[in-house]
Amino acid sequence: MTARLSKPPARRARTPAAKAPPTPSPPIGSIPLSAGRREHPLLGLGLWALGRWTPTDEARTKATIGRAYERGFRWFDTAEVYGSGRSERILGDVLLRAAGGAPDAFVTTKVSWEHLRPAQVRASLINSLERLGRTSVDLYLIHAPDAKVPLAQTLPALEALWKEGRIGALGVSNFGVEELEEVARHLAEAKIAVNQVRYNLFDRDDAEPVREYCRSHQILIEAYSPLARGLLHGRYLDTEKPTPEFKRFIQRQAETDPLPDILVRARALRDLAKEAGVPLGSIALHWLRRNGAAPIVGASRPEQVDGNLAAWSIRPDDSVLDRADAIARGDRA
């Protein structure tokens, strides 16, 4: 009798994975601008770097503009001078292509110290507006003044742009006292509601001078290389060697190479922050939310944008802080 095969049973329908939910967002928080139309949010994306890199590396570029909006970033700060416009151009790109053309998105640019005449500051804008895709700007600052051009020529055609409702807000950048004094002078209605300035933990030469007058007058400070260029996440205090930009970047005016000594205290930074519990940069990052600044990151990679949100969700102690205030000042390392 011959054996009956039987038949193979039916192969079940596999069910595909069910993809893990996205990690949530820290919440990054705003405030109200005294001088703006709208909230400023406490964490934002620079841009400095974007205008900068080959075509060879533009989609990384983008695909990190378009994780720090996935992620819940909101304000972009870019200027005319990044990459020629590029920097701009690349942006507006990418917020086009998100969600409704990105219509949350808290956008800065800045004029450069070179286009400061009447003429040019109009010119200057309606090209960024162009490259940016958008019809006004939530803040539009004076990258840098200019000994040449007198800001009482500056500021009457900016705030005419403001009335025309082309900008949100107006700000400066890199201005001290007397500079935002003189802004003052010569503006009638609008005023000054930001001073963005170099801050951070080891650098507070351009913050510390003008933080009484802007805290006074209402004006947000927001702090760039909050991180130091990486140092205060970590970058260059194992194996990896500085380059000779970032020595640039610490040296500035100082007569004495003042690296060996920061390194020093940065490690002392880092034993901290593992002692805490936490990551070095929400140290450096909520020391300066906790002086009143709002600090502008920077971001080359996508999971350089994640790195940053973790750093900012976790607010160590004022305590550690403190501790780490005293650190960077060389009280204790």
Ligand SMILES: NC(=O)c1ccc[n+]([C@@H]2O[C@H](COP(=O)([O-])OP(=O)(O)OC[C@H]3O[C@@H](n4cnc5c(N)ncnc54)[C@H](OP(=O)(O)O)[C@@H]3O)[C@@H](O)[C@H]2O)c1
Contents of the next structure:
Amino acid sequence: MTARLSKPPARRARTPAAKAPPTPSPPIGSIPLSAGRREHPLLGLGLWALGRWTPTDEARTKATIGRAYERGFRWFDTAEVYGSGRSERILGDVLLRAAGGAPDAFVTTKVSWEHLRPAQVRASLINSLERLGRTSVDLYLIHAPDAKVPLAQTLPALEALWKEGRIGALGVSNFGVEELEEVARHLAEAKIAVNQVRYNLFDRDDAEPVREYCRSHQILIEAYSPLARGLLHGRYLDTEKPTPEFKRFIQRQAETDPLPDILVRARALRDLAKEAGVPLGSIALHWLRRNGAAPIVGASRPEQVDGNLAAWSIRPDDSVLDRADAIARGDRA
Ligand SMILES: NC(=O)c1ccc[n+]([C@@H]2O[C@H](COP(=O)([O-])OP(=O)(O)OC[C@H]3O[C@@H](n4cnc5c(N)ncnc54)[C@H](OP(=O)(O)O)[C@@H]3O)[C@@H](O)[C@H]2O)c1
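We have the form predicted alone; now please give the form predicted together with the named molecule.
The next block holds the full complex; its first chain is the one shown before.
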């Protein structure tokens, strides 16, 4: 008896603990596109970082996209060149498994600058749709112009796909003013709704004429690299050493190394964020938003999605954004 009694009572099968619901996030918000069939979310998740992967990266990437959808991201930005199609395939996979197949996702993809001849444009879109598991995309961008292929050839092909309903809205990326003017000459009914460009507190002045053109033609600026690859979340400001990739990103075509000066300004921005009691990322994202742009953040792990949403959920005062603007420009005042 004792032996039996000393035996721990058989444990009743426990009902598995209900999965904790994801922390609700404030809505991201959206705006109408001047030439689009659906509203455009104001903050997106970019899926370029998938290009550098290993199988571990792939699992982490799926978790990252899943977390983003669960927490309210709806706009996902990919391209046929990202990971040679793997980015689109993974996105398609994750969205298919999300609640109800994620019909509310706003999916952007891009035709490569190497595929701008009419037959290539059509084949590229069909292949992208196949990888994404969709019958249409919400936004289709020319990833970058190619001087060898006249836009007069590419645009009618894109417009035909738009008329067939396979594309919700047309856009471009990395286009300058002359190219935007050229685009407008070759579209009959469709209009360019978006220009996606590199834009953040440190990358701004040289592209102001393009943004001015876009503002005056109701073309939404989508801002890529809005966090300057994590610098505007506070990366590389203390012990983390800048990677060679990050150094190349900062250097661009500059003749002298701009990094030391940018780090000084980024530290001053961090001090400002601390003083204002907001995350540095909030300043980076809402400075763009105030300038009319919709940022596409990158994230290579779920925690970064959470960090980016936390940053988005706090809008710093205009006076803080004004001071950030001056600090990033290099004003010492
Ligand atoms: N149209 C074009 O030509 C073009 C060009 C570039 C990008 N894009 C698009 O824009 C998207 C975003 O570009 P991007 O990756 O340069 O943007 P970004 O948002 O400036 O940088 C993203 C990187 O910052 C770091 N990061 C993000 N959230 C963080 C957080 N909460 N805390 C700390 N670090 C954080 C991560 O670096 P680690 O991964 O190193 O941790 C992440 O990969 C791309 O994915 C792509 O969709 C388009």
